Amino acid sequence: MDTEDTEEFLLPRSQLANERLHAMIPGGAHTYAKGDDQYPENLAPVISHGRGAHVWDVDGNRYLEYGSGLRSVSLGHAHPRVIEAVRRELDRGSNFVRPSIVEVEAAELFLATVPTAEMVKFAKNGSDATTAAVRLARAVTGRPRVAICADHPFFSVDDWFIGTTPMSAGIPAATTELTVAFPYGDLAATEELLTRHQGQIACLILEPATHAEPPPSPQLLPQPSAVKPPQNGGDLTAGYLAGLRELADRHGCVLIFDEMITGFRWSEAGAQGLYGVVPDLSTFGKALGNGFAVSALAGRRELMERGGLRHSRDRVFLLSTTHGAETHSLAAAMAVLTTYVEEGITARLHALGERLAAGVRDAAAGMGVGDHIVVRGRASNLVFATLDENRQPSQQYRTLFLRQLLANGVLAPSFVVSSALSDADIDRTIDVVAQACAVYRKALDAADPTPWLGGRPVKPAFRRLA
């Protein structure tokens, strides 16, 4: 492939269609990172529709499709079983005014899913999840102060954490100063900034894991009652967690486990499963719906009832949604739920993502770039870096090697992976991968991508100014 042979690939449908969403809609999208700024300039395609690992733009164009919905149809688009959970409950109804029994069994499978949680609330987005949590801890606590981890790109899109990024515009600083971070990994830090705010931090909020796994951490010992064994004979030690459960204890805030991602794709029971550490609440979302509007918040019972009505404190005005408890969502996290247990969803999420990333290195070592493409992350969860010349990371270079990977039907922002992908699909991509690889070598040799880009870089989906 040579910079011809990408000139040639246009999207003129999409384009339009993009005009139109930009028209309406502010951004272009309902989510900043879908936005067309995140592709290179006039090859984002828009989607008419998708069937398991595969995707149709408005041109009639298909694509390999990795980071599926942003990791939240991990079971392929369209898949039989959650359709037909869906449609079945559709036939019934989907919102009455008092609760249903579909809320009920989803709630017990959930439960019976994720042992370490005691209750469950269920809602629509992850962000109503992650604030409920909040507020919970700050009532629980009578604390003012969140604590959220700084190496952790999303948490929600209320106050208390869009005031932390480059988008606070709108939100006022009294607010912004209540939140204050963390580094992953360091719980000397954590320790340092626990005691600067002593008896203010209602909570810690983190992902338990992303592109690295948690760190063996000897400095502090975790109670015997906060760590329990691994699920599925996991060899990972509970280190920096279980160090930062026992700092939560020491200091009296509430722990909490962001596992909008890390849910399902890490272990069925979620991260805390595999490691064996109990946070006080978490969160859930993403996979659990497999594209349908799904969340939820769970946690120890002491902590849940609060927002319930069988105590004598004040009440917490936890998660009340309209749509939290539609019947044909909740079917589809029961068939999900399902899914993962009885076929071993996590495990074959894991065999892809190996198969993917041995050969993604591969075929970028055999092109010289191997240490400019670089693939990162848990094998059910990888993401790549683009590292220009310097060896730092390039939007540029990231633009370029976007580029090729959509001219040659592949549609990957990451590579995170859904169990619809067969071991022909992966060959598949390491060939588009290595062909791309091809042209990132030219481009390195001239020191200058700019040939390869068709327009401006591919932005950020933080920053201040448009």
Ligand SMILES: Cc1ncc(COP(=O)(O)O)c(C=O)c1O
Second form
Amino acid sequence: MDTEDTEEFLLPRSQLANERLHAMIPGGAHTYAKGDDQYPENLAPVISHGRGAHVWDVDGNRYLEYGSGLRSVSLGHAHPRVIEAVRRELDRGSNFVRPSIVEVEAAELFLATVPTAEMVKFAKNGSDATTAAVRLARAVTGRPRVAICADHPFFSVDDWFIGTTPMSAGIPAATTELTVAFPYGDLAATEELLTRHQGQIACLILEPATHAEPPPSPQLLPQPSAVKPPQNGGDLTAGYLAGLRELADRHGCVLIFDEMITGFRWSEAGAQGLYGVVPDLSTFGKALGNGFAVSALAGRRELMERGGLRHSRDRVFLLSTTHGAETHSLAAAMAVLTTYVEEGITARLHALGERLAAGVRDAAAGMGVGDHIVVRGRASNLVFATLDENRQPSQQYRTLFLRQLLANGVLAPSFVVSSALSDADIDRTIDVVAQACAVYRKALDAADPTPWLGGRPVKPAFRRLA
Ligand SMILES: Cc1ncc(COP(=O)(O)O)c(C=O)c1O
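Switch from the form predicted alone, shown above, to the form predicted together with the ligand and output its structure.
First the chain shown before, then all remaining chains and molecules of the complex.
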């Protein structure tokens, strides 16, 4: 049986490095989502370095990379403006006994770029920020429960969220019981949840949008006061978000938008800037640092001040970390914000994503797998599904597809673009996808992808058993 040129494609040095990683680091990576279990067997490249939209593995192969840095490197690797800003700070010291002036400048620029927020506090990880938002919500409402959006995959490494996943080992049931869930886009179900736990839910936390856009909501009429005109020529399809804003207000709970991904792929001012619905608190990370560690909790002054010194209420321990204000990370964040605004990066991400989505859809249709390789999501944040003969999501077909892409120099666990990609890079990706689709078609015709897997299928990151 013809299994195409993937048989020739081997990664002996990466394989060895993966062994060493597993021998020393639980999971063989510092983020589960980077694990070799999510790649075809023995085809999980270990990276040597990256530049722009390309990365090189330790075997010397070069790949076009998608979803760089778990979506954090949205400008591409070693972006000149970011690197220059970081370099400038490196020689001036990273961390002092008192705040540095860089903290003033970074906060001013952040708040000017995300004008719906009144105060901001920086940290290193997205999870720090979401967990701080939850604590603040609990403190200001005096309520114990947290309502998370059930359809969104990840909010934090901390117990209030991880307790709800299949990897809840080590988390007391008493903690997990305080987290309840609501479905995205369904205001009636959310209202029912808020009523069932009347006076107990401190906050609603969700990504304002994912591959699903906020539906126009027929169920609740938005309060005009809660809806501000969209910025950046945004599309006000956010009936649902306005409805959620109204629900949160009516039930006295804090509305938190987790903008870790939507900031700044939806707009330079976040999804809140695009949809014109203002949350009480919002959290940013990922793209903010273009690979440097910086995250942010932003929001209404009245709430954020509870972590400060200018009030006479109980103080909230709000994001106080040794490395929170590392100067070169804040310099990176400032360079990112400036680059996004000055160079229209969100629009570029959209244009690249649209070209890619159209090309992949055409290629898949042309090879007769248009119903099996399905591209979804906002153009700036594309994901793909791999469906089997019965149009069911299939890890086996994902394995086949990833294997073909890798062998032809495309490292793409998603189709999330960076602005470093060129139109020619996108077109090359589409050619590689077309070749992969031809193999996919053969496997579908054989009704068995096994000969093309090269070993065990890829596995989902979140699962109970190893
Ligand atoms: C929506 C969302 N929120 C929060 C986080 C947590 O961010 P971090 O991994 O920086 O702690 C992630 C990370 O993937 C995320 O995608």
